[in-house]
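Below you'll find only one chain, the form predicted alone, shown as structure tokens.
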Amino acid sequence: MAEQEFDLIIAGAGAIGVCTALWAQKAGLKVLLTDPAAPGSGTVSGSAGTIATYACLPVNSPSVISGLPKLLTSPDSPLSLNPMHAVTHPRWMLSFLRNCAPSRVDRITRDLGALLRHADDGLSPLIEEAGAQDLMVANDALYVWSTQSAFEAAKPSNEKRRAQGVDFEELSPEQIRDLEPNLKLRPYRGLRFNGARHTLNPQALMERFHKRFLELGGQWEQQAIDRCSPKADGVEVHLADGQTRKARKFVVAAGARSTRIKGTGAERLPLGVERGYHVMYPQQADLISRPIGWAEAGFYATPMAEGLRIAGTVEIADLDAPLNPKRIAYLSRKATEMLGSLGQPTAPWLGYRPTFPDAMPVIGPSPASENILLAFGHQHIGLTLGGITGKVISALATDAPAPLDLSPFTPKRF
């Protein structure tokens, strides 16, 4: 491709990048989307597929500190921490623990809740634009607790959800079994998140968005971006193959790899990664009718087009560390406890949730240049927040005011 001038170049074709590209192209901008991998094939592809507008509670919590020894040593823990990673990343770990303080958790919950209230406004127009309604299911979502102690401990957090406008009802064991009779797990209590949606195939959803982006005139290059050079009137982007592209604005939406693009200002931000896993049971999708999260076990079971997906857990380790077979074994074992014998799982998968120590994304201009926009760090809810983040970044790319308060998510907060 000969060198061209673009209104917007986007690095990253995951949920954030693809949604940003489609919003910007809809707004009439000349957009180039780039990624070394196929659109939607990264972390979003292996997600639980939930549009989790109820997920305003951060991973940070006071209970993490009190329960840390058990969380890190129990083979039944949904959390795994590589000790060497912790030793070599002390600032991130200490900052994460500081953000487990009750006052900080309350603030994070309010800020995430405010952003999540706009999630459907960002995502639903894209689903309609791309004709992707067939990939969506609106059948609510369940979250279940298997022990009284865990449910009682979660009550204050659930009330924080309600304070953020999350619509849910508490369910008895009998009500849960009426909704999902194939559960073998004996639930103590559950929550039903009314109006919650999920996608039957998150990668196919992103592919549908990408296809519509191209139909509207968007341009795509399956290339990595090595670095960028801010200029007075825009940004010069240097591709890994030595070519350059120019744009008025440049968006960094490369998820966990965002800080590896030099010259963006993102390199100085404390981005970590929560590695997540999934296994698939191709013949078992009909066992349940909606996503079911098991609170104590830290995962979701989601019925999808390709089968039943068991997705979740948190592993704090290096981005480039190999797949941990113990995490796969954990999910397989817990899936059996939840739903009985499922057969042999297929397609063990590892993905990389980009996470800041305060569990909130960065959305807004980079400290390095007003012409560089940062949009990453959405941890567990990138699919949910992709649409509204894209809508916001599209507005900023036209120098229009943001449609919501971005001050809690400014990259300058670090």
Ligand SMILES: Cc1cc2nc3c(=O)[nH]c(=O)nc-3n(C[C@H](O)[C@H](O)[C@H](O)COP(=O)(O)OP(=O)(O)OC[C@H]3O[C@@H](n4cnc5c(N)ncnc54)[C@H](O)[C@@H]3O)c2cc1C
Second form
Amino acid sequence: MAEQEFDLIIAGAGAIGVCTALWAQKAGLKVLLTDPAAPGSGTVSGSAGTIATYACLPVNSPSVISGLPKLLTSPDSPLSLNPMHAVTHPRWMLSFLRNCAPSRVDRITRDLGALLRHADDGLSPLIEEAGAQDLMVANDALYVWSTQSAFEAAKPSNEKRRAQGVDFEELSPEQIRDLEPNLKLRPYRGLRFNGARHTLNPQALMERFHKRFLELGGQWEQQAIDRCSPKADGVEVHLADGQTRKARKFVVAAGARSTRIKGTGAERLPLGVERGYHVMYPQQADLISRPIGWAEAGFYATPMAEGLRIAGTVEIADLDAPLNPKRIAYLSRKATEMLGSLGQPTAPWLGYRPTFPDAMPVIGPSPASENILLAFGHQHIGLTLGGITGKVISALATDAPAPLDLSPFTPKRF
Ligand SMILES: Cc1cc2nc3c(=O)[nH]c(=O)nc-3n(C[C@H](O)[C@H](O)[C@H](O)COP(=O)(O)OP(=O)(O)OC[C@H]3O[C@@H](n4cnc5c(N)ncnc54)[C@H](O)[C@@H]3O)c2cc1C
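For comparison with the form predicted alone, kindly provide the form predicted in complex with the named molecule.
Whole complex next, starting from this chain.
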């Protein structure tokens, strides 16, 4: 491809990059989307598929600190931490712990809540544009607690969720069993998130968005971006094969690998990674009828097109560390406890949630240049927030006002 001028070049065709590409192309911009991998095949592909507009509570919480010794030493813990990683990443770890203070958690909840209230406005128009309604299911979502102590401990946080406008009702064990009779776990209580949706296949959803992007005239190159050089009137982008492309604006949406692209100003940001896993049971797609999150166990069971997906847990370890078989064993064991014998799973999957220590994404111009827009760090809710992030970035790329207050998400907050 000859050197060419674009309005927008996007690094990363994950949840954030694909949604941004479709919003910008719809807005009439000339867009180039790049990724070394196939569209939607990154972390979003293995997600639990929930459009979790109710998920405004960060992982950070005072209870993480008090419960840390147990969380880290028990083989039955949804959280695992590699001690060497903790020692070699003190900035992220200490900042994460500081953001567990009650006042900070309240602020994060409020800011994530405000962003999540726009999530459907960002995603629904893309689903319609791409004709992807068949990949969506609107059947609410459940959280279940298996112990009274954990449910009571979560009550104040759930009230904060309600204060953010999340519509949910408390369910008794009988009500939970009426909704999901195949649940083997004996629930103590549950919450039903009214109006919640999930996708039957997150990668197929991104592929559908990508296909529509191409139909509207968007351009795609299956290449990594190595670095960029800001210019007075735009940005020069250097591809892995040594070629360059030019654009007025450049968007960094490469998920957990975003800070590895040089020259963007993102390199200095304290992005971390929360690794998460899934196992799939192909024979069990019809066992349950909606996503069920088991609160104490830290994962969702989601009915999907290709089977039942058990997805979640948090592993704090290096981005490039190999898959940890103990995490897979944990998920398989807990899945059986929750739903009984499920048969043989398919190959296990590991993904990389891009996470800042304050659990907030960056959405906005880079400290290095107004022409470089940063859009990553969406931790556990990037599928949910891809649409609204894309809508916002597309507005910034056309110099239009953003549809919401972006000050909490500025990359300059670090
Ligand atoms: C187990 C698990 C369950 C989850 N469940 C949910 C859920 O139910 N709901 C929800 O909302 N979220 C969920 N998430 C979180 C969600 O998957 C992430 O927040 C989301 O994928 C982040 O989107 P992204 O576009 O930033 O990153 P990705 O989806 O990882 O995409 C980043 C892309 O950038 C590309 N890239 C990397 N380097 C370069 C480069 N140099 N140049 C160009 N491209 C590059 C990668 O190849 C990749 O395709 C889950 C995550 C995990 C791990």
